[in-house]
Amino acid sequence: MLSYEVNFDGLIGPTHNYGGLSNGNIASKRNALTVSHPKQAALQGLKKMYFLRSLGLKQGVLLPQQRPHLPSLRALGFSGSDKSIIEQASNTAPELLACCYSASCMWTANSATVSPSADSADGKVHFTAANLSNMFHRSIEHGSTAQLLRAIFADPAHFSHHNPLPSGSHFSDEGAANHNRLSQEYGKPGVQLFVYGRYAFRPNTRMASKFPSRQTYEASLAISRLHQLDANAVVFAQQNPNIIDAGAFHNDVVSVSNLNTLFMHEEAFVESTTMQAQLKATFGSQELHIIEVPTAQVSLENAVTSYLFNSQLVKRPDQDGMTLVLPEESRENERVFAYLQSLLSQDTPIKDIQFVDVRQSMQNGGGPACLRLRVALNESELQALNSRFLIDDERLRTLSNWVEKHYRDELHPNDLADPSLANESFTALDELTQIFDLGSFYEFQK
């Protein structure tokens, strides 16, 4: 049975702002409280998506969720009318509001993890809604998350879907984005690798000192379990402190995989070789490549500001090899560019490099992969999905109509505090769920 890739892209909500939220996140909090360009960021996100459609991938889409997301809001102790309560908020807690009016759900990298039907005991697709719950601004999320992937995925024939993690510190998840999965074909079983920046419960092991490790052993750990994944074809690592302190706030920042590859920076892991070799022996006799970046040639610094690592590797169904999606940044730094111009030289799968210009969200600290949520269906499980939420030309053009019709050309910190701006978000999320279909979605649609 044919097996696909199918990329999930956030769609950049309308509320597209540089709050300066994450911790950790050096592009965050570089462009804090700068001036956002929320058509820009929408119509660039879109063309990115047409730009993967165009080279014979299959590409769905995740809708934005409600912001400002007033129920948070309420549940901290405001009150009254909507208008009201952004007056009370803005005066007395402006932070509160702008982690309300964060569009950060758009890197759906972090909405969740995915577990193929290859992989999992059951012979289902398992979902995993992260629960984000390092960061406020995030932790907001999942609720919202798991309704949307259970609207989209929601034939339990095929699918399962599983409560978010309990939230806390212990079982801090950030989704896809310290998960990656090497196999032969997306419709064979594979190996899933887990990363996680600390333990939990087991005291005096090495962390970051000067950012949040944000995902646990304990947390990937439970996720393997809930996705009846077999132990034998599961291997857990630990991201690098030094790399986590150095700005690459997930595993993505750092390395990217597809198929049989594993692209990745030399300093990424600790105990990089053990990783390896686990990652060998548990593929056996199969095929397995390790492309590791030497920091000699590409450092820290460059790989973090380039977002080098958190590009696409994918499978042109109509080329050997694979080509790597990159954003506009890695082509500006020289030591980068120069890297993959040597890179193309090596024998690697990599036979491909395409550049895509997503600076709205690399200036928020999102770059390609931060923008998607991988997803490998077989036919059925393709044909089982709401269809709606697969990208053609004519989702395409109807979204840029729709992004073109409501959103703001600029959006200043201060317009934050203008009930206006919620009512317009609201209007044009109100719209967008007359295109899906999906009836009354938002709180603020009930």
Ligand code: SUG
Given for the second form:
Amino acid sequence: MLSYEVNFDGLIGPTHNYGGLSNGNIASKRNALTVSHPKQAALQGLKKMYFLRSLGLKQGVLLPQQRPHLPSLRALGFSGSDKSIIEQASNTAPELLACCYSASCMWTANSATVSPSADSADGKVHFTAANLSNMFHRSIEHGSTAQLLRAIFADPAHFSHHNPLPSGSHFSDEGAANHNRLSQEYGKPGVQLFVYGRYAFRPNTRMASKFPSRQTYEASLAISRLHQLDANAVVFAQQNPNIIDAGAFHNDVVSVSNLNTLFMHEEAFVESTTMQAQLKATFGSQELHIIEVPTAQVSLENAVTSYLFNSQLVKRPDQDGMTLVLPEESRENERVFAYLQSLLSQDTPIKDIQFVDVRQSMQNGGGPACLRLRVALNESELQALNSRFLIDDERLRTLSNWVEKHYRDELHPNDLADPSLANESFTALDELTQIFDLGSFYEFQK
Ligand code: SUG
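Now show the form predicted together with N~2~-(3-carboxypropanoyl)-L-arginine, given that the preceding structure was the form predicted alone.
Now the full complex is given, and it begins with the chain already shown.
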């Protein structure tokens, strides 16, 4: 049976702003409280989807969540009308208002971990929405994420959904941003590589000291159990604490995989040689390509600022080699661009490089790979999902028109205090549920 990788990109929401909310994410801190451009951000995201489709790939979309998330503000003691809640929060706790306004669910690589049916004992595709418990503004995403994934992948004959892991620091889970899968074909059994930053219950011999290690080993292990993975086909590896302290807050800032190829920075993992040997042994006699980028060619700083590894490594149906879809920032960084030229002259599966402009997202630390959730599906699973969430050119046009109609060109930090922004956002989202025929999906619609 044919099988595919479908990338589900986050549609960037109308309240995209720079809150400076993520400790350890250098771009988020650097751009804190600067003016954002929500319309441009969403159009950049849609253009990326359009571009990937033009490469012959299957493209899906995940919807923005309700922001401001008034249920969270109510849970924190603000009461009264929507307008009054926003006014109280902006006067007494602007940091909470900013968290509840963040459009961070756009980074769908963090929305869930997904295991394809070929790897799971029950032959189903497994989903666990990430609890994102490390950062408050992200910890409010998982309820709506789980609800949306259940609505898209509804057929229980093919899809199995798990509740997010228990909240709290022990099972802190950041989803697919710390998860890679290697296989010869999307629909054939593969090896899943789970990357964690720290142990929650065992003593840590090495751990990042400056910035938080968001993913725990125990969270990754729990997901591998929930997804019914073969213990002989999973590898757990620790992300190098130095690289977390250099600003790589997720593993997808320093590595990316597709099919039988892993593209990684030399310093991405603790005990990298052992990890690679384990990966090769687990992969068996099949061919596995590990492309390791030396620090001498791309420093940690350049890896983090250019987001070289936060690219999408994809296999176009019409070509033998793979294409690396990178952020424009990688082209602009001289050292990184020189490395990319040398990569193309080497004998590796990567034969082509392409660049996309997702600068609005990049300024919050989210590159092309952060904006997408990979879901490997076979033909019958593809037929079973809610096809409204698969993008074709007509849907892209509809969504671009919707963005043009509802989004602001600019958002200043003070605009969050203005209740009319909430109304505009809800009006836009209400229309979106009609486009996707979702019924009453958002909290404000109930
Ligand atoms: O969790 N930024 C996100 C970026 C997520 C990138 N995702 C992956 N690497 N997969 C984060 O740090 C910044 C929000 C703000 O500051 O307004 C933010 O949440």
